[in-house]
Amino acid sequence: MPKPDPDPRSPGWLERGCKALSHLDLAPQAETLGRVVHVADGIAFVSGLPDVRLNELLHFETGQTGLAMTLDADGIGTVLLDDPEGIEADARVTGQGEVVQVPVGEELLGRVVDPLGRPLDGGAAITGESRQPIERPAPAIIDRALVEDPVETGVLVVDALFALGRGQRELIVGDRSTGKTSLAVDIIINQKRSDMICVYVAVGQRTTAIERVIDAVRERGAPERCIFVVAPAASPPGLQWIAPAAGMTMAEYFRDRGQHALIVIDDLSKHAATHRQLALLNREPPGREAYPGDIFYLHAHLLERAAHLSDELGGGSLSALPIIETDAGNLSAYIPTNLISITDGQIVLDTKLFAANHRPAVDVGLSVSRVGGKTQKPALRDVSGRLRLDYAQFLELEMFTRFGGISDRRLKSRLARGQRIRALLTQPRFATLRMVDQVALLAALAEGVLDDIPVATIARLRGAVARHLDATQPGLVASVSESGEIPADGYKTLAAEIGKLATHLAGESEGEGE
């Protein structure tokens, strides 16, 4: 590097100076500055910035960011997306016309990130293929295809009675500690047998509960095809508020490329409570149960983004499993009724069934899928047609048996059949079933093979069925798994194999008892 001339007025100094200045981009720049009026509870009120738009990203001089949530004549209500420490009154605020964006792409697979795409797993920073806004319009009706392909959950009570389709929105609802997250995690784990990308969004959950979910998926599922978007209870309310929308944007990347994705939002009751908190702090007028008037729009706009796209747009799908917590089983509360009306069905979990060790504790009377059998494979649809009716009749009949014994042989046989249906539908965690295994078990039930088998044997039967069928009927298993159809005599073949296995297991149990 040449040394500077000792005398600035040496020959040629003016030419050299002009040449150096010619590389500078000198132009007038206008910058609009705002000021923090006061800050508290994750909300900063900002004066100035008359050109700021709703949901625009604001930058504080201390390095934090915020989201313009309300625009008033005398200021802006800003939701902070970072720790507010260091932000004080009179701090400078600038807006650059940006909206909240998150990185999207395959680089996110297998990672644990916050709603802004920042890593929480100690890994490298994520750049992504591109950045997309968290608020995006839902696909138009003309851009959607029929919901016909199944989401195989591996949970017999769901696949047989309340089948889910790719592009469907199915609500999981129940009181606290009834197995809502456990059911969703089992469905995520079962996707290791499919081509679906899974996005788990934790909103306001305890850190220990989130860690258990991540560990379960990493141990038993396909974590390399999962994204974990985490906004725990200790995170700023602003991050919890944008978490579901951020997870949707990350999942839409795969849908728009013709792939299939599943998003689990755990849970929207805490998201609604966060929205109420921020709205009241921003002085928005309260409505029913103190929720702001736009709470229905907020969740409807979010869940409408789940869809099965038409073939012209690639045929990809995004399925949604939002979770909602009820209080004392009250499904008629404001948020549960909103979400029930928005979604395509609900899986209701019952506290009494959970306490009676019936897991998953699905209430078959209140649960429904508004798509249902249209998405079931033909083989499963044929054997599950009367299952719900038979089980409902059994539950009603069982209630009357509490008043006294029943001597009628026909009623006794229906009670025995119902007890075996209940035993089949009781399924432990992390014990998902393939579709062909479900078909075999239900075929055995329909053929009466299980009627003389002790109820206690059915749990062992369910755990051994996959291994037995793979060893005895590999051709039929492969055919049913690939096509979803089964020949007329295939049901009897599968039922006979289940009968042999059940007899063998029952004999072993008797031998152990002796």
Contents of the next structure:
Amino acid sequence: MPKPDPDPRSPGWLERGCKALSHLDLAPQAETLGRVVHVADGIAFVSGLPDVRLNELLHFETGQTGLAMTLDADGIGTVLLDDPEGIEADARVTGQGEVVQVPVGEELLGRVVDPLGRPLDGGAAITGESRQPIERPAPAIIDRALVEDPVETGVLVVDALFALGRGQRELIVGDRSTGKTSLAVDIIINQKRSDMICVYVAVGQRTTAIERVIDAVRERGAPERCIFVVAPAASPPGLQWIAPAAGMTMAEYFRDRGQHALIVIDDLSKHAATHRQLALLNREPPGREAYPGDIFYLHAHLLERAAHLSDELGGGSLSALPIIETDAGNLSAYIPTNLISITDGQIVLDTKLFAANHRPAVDVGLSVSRVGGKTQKPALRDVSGRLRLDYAQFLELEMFTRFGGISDRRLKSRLARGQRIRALLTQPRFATLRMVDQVALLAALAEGVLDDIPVATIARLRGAVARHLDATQPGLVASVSESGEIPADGYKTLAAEIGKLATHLAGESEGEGE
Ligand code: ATP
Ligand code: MG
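Could I have the structure of this protein in the form predicted together with adenosine-5'-triphosphate (ATP), to go alongside the form predicted alone above?
Now the complete complex, all chains and molecules, led by this one.
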């Protein structure tokens, strides 16, 4: 403590005193204060603050933040982004004059964060290269290029029949527990073979399910190129509400720098339900299925931000895999039809197929990829062309021949071929295939090499094919992987190799059986 002046009346005391106080700004300052009228269910209704704009960030005196969701004549409906603990009626609220922003940059890679960019993995706080608003305009048509490069998913049924392109938005849709998350996680894990940056956004999921996803990617994928944006079911509804947009902003950073990113949103049905809950609490008029009228706009605007940018803008891309859950396979409910019409195709997962162990349980008849087909590498395109038709015919035939034995040789061979297609398309988790392995397997199928191989052997064949091809055909493997094209006799060579391997494996299992 400074010593008190022995004689306050010593010469110059007034000047000294004035100097000491000169840094204080004593001019009056205007501050607009609002008051909380009531608070419940993740919403605070605030009066006062006439200048607040839509989506503006509000600050509560107890430290929480909120987002202005509705502006009425008598007050502001505010969505809380933090735990409402401590906020009471009459608490003071101030406007921040800014919208919600999140940190973006390489610093986020490998991290688990909440939708405001706050770490959840116990690591250091993230400042990021800059902060960007979570709501940003989507690239205009003129700024976009055609989707022309593939996203290699490593899942044979997707790569062969419903190929995805960089910049595409493909919906993954299915009932509860039909492997939606597993399919998306396999695709993320397969990106360890590519240069893609993956953003996994979990909205309203159980914490254990989120942990399983993060562990799987850490164990098998390239976690140093992934960002996990997590808003579990127990987090404030406001956080779940902004999570998809926040993830988009984090992913856009890479798109805008000419890199390639993939965002998985798991899932948008929970997001829609949160939006409905918040909107109804804010007294917005309900529309179909009680969703507010702007739900279509919300999702369309969100997914429109996925794009392949033109070369002038760096040529980066952002692909999106939104997930939604249906009820009893009802694709014509409000949210599924909305999203089907917003996206560039959908992968439909079916409960019956899942139960019959045909996993991934992709319904080949209902699934479609509207832009990705053109991005398929020529080597794969040539062998997968007839696959869809063959498989569809087989499924129909199978239904007709379920009860009676068939004697027609042609039908029999078609059935045999179909069973082998199905065995090939069935793929366990964490067993993604390289493009060249897919080409080899499909070439073997087309050449009829697999027709005499027992169906049970095909699963083992799929597991062994990568190592076998690397050992026997390293030159061809390298050239196909690099160029995406295959020399004229390449298919025959690959099919013959697969044939040798299959015969060997079939012999082995026969030996075991004896
Ligand atoms: P929810 O509706 O709960 O989100 P979901 O549709 O995301 O479920 P998952 O959690 O991915 O489904 O998968 C459900 C179960 O199916 C998991 O136990 C998973 O291990 C299993 N499963 C998913 N895909 C496969 C597969 N290809 N092979 C074997 N098992 C699989
Ligand atoms: Mg899931």
